[in-house]
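The form predicted alone is given below as one chain in structure tokens.
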Amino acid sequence: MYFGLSEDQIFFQENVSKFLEDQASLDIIRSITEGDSLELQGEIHSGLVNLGLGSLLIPEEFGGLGLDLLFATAVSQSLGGGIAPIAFTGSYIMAPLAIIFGGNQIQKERYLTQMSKNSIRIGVGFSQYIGARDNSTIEMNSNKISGRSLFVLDAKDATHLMLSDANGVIGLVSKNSSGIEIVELTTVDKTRSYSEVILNNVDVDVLEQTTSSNDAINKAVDGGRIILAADSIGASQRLIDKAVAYSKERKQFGRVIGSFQAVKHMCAEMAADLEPCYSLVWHAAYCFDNSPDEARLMACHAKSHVSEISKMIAKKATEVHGGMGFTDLMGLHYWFKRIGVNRHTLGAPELVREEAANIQNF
């Protein structure tokens, strides 16, 4: 029995990889992270949207492609491998999923149709539901929202913000509404945006079905976790490829370092540890749409396990490069940092494992 990506999924994945290879070289990524090529970043985003990234999960009735999460997972691997400097997990995965599973028909038509046309873009902040911090609360009363949300994904270029309270109630606000203050947060990963949002009695459109059920926010979080795991897999694979290539070129004591047993073992261990992660993440994405009883548990397993494996690979790949691996010239730090931020976004491994235990009533 064959279990893997379909020809269509691989074709789409390869198109995204080819686009990033041509339009987002390491020099361009470096320039973007230094703030010198923001216009070029917009062009990269527009190019990927034209490939269909903005409407992957949106149903066809609202102008989208109507694909499943496994398809989006395949795309996310390419985005991680190419360290794509664009919004994806929040705007194009979590936001549409929350509306699909939590919005009424009017809300779906209002938001999903515009999202499929790329006329609106939504930043997502669910930190209050996943793991609240001190002085970080969100309150929704009488169609008004107030409070403070940390680590809001993709808010920088968004037109709307999707936020939740501790009970999983989801509301959408226009970014241009009065009473909103957005502070861009500085993280080690400069390829994506993370923000703090402060709200003071702002008009909010509460997703109707989330007032009585947490299904919408749980589906959005699960989907986001699987996508982040796939992104880390793509980044990890690129680091392995770079480590192997470097070990075949770099010479010490008159021999390429790839001929030394210690380096061979490091490369083999990275490849052996990463390979099972593919099937784990693909199975989690399959369960998301086809096996609801397993979906939440598999999403937790995928996110927590890949976070640990990718962290190890980032460390070993850098070590294979020796002193050069720690320099800006090699550019390994872009993948290293992306993996590190993915590890903690939407729940660190320890928190996600605790959720998995609770799901199984341990």
The other form holds:
Amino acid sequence: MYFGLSEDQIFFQENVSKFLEDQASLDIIRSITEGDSLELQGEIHSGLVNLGLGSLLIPEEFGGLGLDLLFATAVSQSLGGGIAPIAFTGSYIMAPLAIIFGGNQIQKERYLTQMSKNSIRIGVGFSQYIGARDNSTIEMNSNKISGRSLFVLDAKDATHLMLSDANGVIGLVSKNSSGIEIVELTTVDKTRSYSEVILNNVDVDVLEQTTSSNDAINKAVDGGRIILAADSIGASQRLIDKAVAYSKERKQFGRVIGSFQAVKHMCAEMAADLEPCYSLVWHAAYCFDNSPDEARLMACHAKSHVSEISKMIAKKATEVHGGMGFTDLMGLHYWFKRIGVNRHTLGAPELVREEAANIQNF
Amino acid sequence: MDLNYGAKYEDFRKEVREFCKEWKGVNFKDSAKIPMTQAFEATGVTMSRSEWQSTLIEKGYFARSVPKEYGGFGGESDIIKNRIIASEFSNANIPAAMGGQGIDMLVPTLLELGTEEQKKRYIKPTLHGEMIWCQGYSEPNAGSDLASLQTKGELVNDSWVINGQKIWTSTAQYSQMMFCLVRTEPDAQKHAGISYLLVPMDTPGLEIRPLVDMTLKAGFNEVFFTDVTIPKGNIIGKRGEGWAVANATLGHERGSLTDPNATVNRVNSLIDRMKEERLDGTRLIDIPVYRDKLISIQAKVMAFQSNSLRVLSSKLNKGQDTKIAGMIQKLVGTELRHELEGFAVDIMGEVGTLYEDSPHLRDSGSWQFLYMYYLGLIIGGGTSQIQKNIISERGLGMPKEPKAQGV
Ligand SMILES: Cc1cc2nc3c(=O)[nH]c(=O)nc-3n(C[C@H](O)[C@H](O)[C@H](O)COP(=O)(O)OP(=O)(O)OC[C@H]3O[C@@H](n4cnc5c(N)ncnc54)[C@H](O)[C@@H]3O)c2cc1C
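Shown: the form predicted alone; wanted: the form predicted together with the partner chain:
The complete assembly is shown below, putting the previous chain first.
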């Protein structure tokens, strides 16, 4: 028995962290989110794709690295820690999973091969399946798709979009097909892209297995949830590290604030809350890879629990920094907001807990 | 226990209610200082903020007990009437009188401790919204430990010459004046060396640098002083008495950060939102988990509002002890508002995370904005941890934390 990341996983994870430290400083991320350094954003993306981020989950037979979700989970922690301003959960986790589990052989070859070469990128919109807001609907038949999907992930620089209807049928469209309109949404988290996609009788390639089974969409959603939870863990850890470091430097009343029990306890609570989250999320990823019967429930737990913990950490870590914590200068809010949007992407905690109860037939 | 205010007050309530009906839809041409907080339906008269202040003062709905000669209404102090005004305005959703650090903190201080000349000069334009003030207390190294502030004031040829830096100064960029704490007696003990000075913001040598906060607005500023020279008379209280003067106003600030009527208003807006918003076709207000959490927050808000009513009662009835009920207001009020605004974001899911000018934005993005803004207020005006120190040490009489060696 060994419960933990492997040497390979840790090595890769550290490479990603190191890359982000070097290439994506807070100043760079700030200017990217202000829309000023889009080329730099492109470079960060290509750099990470060169490290293999785009093809982690794609099987070797289609040119990918053929790694498992636990591996991707380890990577996602680094992306959250470094608030990486790139597409990941949609394009490089959910999209390949949906195709691997829902596509026929032709579709797998068509898409996975190109994805592993980075010649196509896919944005993902499953909110119809997870929970529809604002009366959005998607109607799909065997060759046409119409309707409106909100909060499509990673659509901005994508070449293709993958959308689902309320039943979990998944279709792919090419982004430059006629009849597609894309509206950029602005959330508090500007490190990643969220869009509304409006479709009017657009040609669609329906993933064959998804017309008869929900397995593919469930796999994609479970994987996405675990990856988002890992991203929030990475972001939370970074906030704790910053709070602890600050509390050892900042002096008030002639002592470092870290010597006040109130501050110590805030930090200890954050650590005590976060520590089990690592185990939960790795365990969920392990189940995803090895134990399909438990996978869905564990993914729900990982997503909902980490969302609650990281929300509290985002607040407390800001508090430890006092007035500085509230400034843009300190930039803590980038992590705060990333955690805030992760919380709601692919289902807010209450909804995911409801699902967890249903999965167990309660 | 008798929660009736009596016939005299019920008549007054009717009068205020009429007024609210008459002015329903009033709105302002000059932008509010805190963006996105509350939009008022623009269905009525449009005027400037200061015209609205004047209208309210004329009726006695604002600055009620401030003497006429200082620009107030000149009536007797009547906290029940104030309460009625606040709650009727809130119910009718028409704008209450302006607040801010000048009105909430400086005016009460001047009334209590200012000279006749200072009262005549500053109170009227402040009440009428023509003179905006900022509070220059905190410095980079003096936040929770405010009394360690180092900005220096020296008396040279009958003028104060000020050098140093303030930070987190809210609204400094819109202000005409600053009331600030400055170390004028470097040899005196920490708390005894501070004076309370009044500084015109256009004095040469004073530089304001807006400081963007997590909401991405410049809610506060850094203010730098290089030989800023002001008249000797721009001081409230005596030299070295600034700490006591400031403490008189900190109490006012902590009260004004947590208006229970505004909180009640937000719960009501939240309920409206939950009736309108749908998830998979179901109204949010019909989803059991959200209903439960809503009611739990509503109960907390009712408890908070009742608490403030009891604090009010203790001001009318001698001998009623509400020391702790008063002390907890800043802590409970700001934490509660943060929770409430955050819950609204939560129920809306992804839609709740939308910001700025995004399509599908709800209520001008005010929920997400205030969720963050109230985290700022949990920190500003004395952090939650400092509030807990005050409650335990001064409220519950618990021993103080040991001081660091040599300080
Ligand atoms: C939105 C906002 C608006 C503001 N507006 C103004 C303004 O208009 N004018 C003005 O003068 N100032 C203003 N401030 C400053 C505010 O008063 C200070 O930020 C606040 O008092 C905390 O000080 P600090 O930032 O230095 O934090 P620090 O004092 O450095 O505190 C850091 C952490 O240590 C903790 N801590 C410190 N001392 C103790 C202790 N003894 N026991 C336990 N814990 C402790 C704190 O609780 C906090 O968690 C504003 C701040 C904010 C956030």
